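Encoded as structure tokens, the following chain is the form predicted on its own, with no partner shown.
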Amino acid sequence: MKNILEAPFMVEMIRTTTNMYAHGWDERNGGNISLLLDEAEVKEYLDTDHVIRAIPAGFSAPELGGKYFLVTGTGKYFKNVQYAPDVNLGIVRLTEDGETAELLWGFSDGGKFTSEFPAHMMSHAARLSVDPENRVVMHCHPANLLAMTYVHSLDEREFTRTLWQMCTECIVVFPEGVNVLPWMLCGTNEIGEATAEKMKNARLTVWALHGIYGAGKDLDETFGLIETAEKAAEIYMKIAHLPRVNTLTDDMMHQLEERFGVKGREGFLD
């Protein structure tokens, strides 16, 4: 077997968690990531017949039965992933009924996957139903997006339009816009179900007064989505109290649509 710590997916997960912590998005044990893995690739590094222990998933997702995920652990600090990946990360395989996670590697201190695991799996299922290439669900607490939910309308059209107006690249990077959930109790199946529903038509869902969920084809794309939205929110928070002399108009954004071959969410531009 190859050394799993040298697996490309492991190297990239360690780099990403470290970078997210450095950005200030994942204080303490805030935030979590799950990465859908290819079975053939996993088998290059692990004996998939050897199950360390079974962990109840806390929900049922038969559509994900048999799939493998690299996921961050509950109560684990992103800053420590690079130093002890086998403690802070785990690779699990969902049973065919989608009700149990079989631990194949990691969580060596007896820990388990993030408390947001149900929300992650439900979002994976939702994104895969509209984009078979989706592989990542990422949750974190970017300060400016979080701050924005305290002072801005949570209407999805208005929230999205504000972000689009802050940076020329925004409508190009997330033309489908940003969905928004009002505050809900985290770590529950209810917020997982609500997030999954939002994920069906957008890759970014803001949890008001809490953080954001992002999804994408790989860790780079998902990180970049959140990074772009957070940069836009930062600009907004710097200028929200000032009179706006200039702005990106709808006409300018229509020009961007044509130039970059994207289409903003229906009804979000005049």
Contents of the next structure:
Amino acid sequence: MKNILEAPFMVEMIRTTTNMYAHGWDERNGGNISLLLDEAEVKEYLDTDHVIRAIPAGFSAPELGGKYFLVTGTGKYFKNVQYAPDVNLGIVRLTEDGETAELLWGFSDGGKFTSEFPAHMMSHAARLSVDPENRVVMHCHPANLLAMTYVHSLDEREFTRTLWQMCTECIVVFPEGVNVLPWMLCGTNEIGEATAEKMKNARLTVWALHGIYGAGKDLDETFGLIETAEKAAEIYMKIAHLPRVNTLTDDMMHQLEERFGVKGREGFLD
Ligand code: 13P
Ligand code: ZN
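Switch from the form predicted on its own to the form predicted in complex with 1,3-dihydroxyacetonephosphate (13P) and give that structure.
And the full complex, kicking off with our chain again.
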């Protein structure tokens, strides 16, 4: 068996959580990540017949039966992942009925997966139904996106247009725009279902007064999506109270669509 701490997926997860903490997106235990793993790759590092514990998922996701995930632990601090990955992370396999997570590695202090496991798993199922390449669901609390939800309309078209207007390349990075959920109680199956529904037509879903969910084919792409939206929100929070003298127009954005071969979400541009 190879050393799991040297597995590319583990190294990348440790780097990503460390980087997210450094960006200030994950205070205390804020934020969580789940990464869908390839079974053959997991078998290079783990005896997959050895189940350490079975943890009830609290929901049913048969679409994900038999799938393996590397996931952050509930109550764990992203800043500590690099020092004790086996305590702060776990690898689980969902049973065929999608109701139980079998722990194969990690959570070595007796811990368990993030309280947002329902939102993560349901979002994986939703993203995979529209994009078979999707591997990552990432949640965090970036300050400017969060701040924006206190002062900006939560209408998805309005919210997206404002972000697109803040940096020339936003529409190129997330042409499908962002979805927005009103405040809901976190950690519940209800917010999980609502998030998954939103994830069907966009890789970014803002949780008003809480944070953001991103999804993507790898950790880098998902980090980059959130990074770009957060940068746009930062610019908005710097200029929102000032008279706007110049702005990106819809015509400019149509030029960007053409130049970069992307299409903004239907109806979001005039
Ligand atoms: P967990 O510590 O359970 O992952 O929760 C953090 C969080 O951000 C909840 O929304
Ligand atoms: Zn959160």
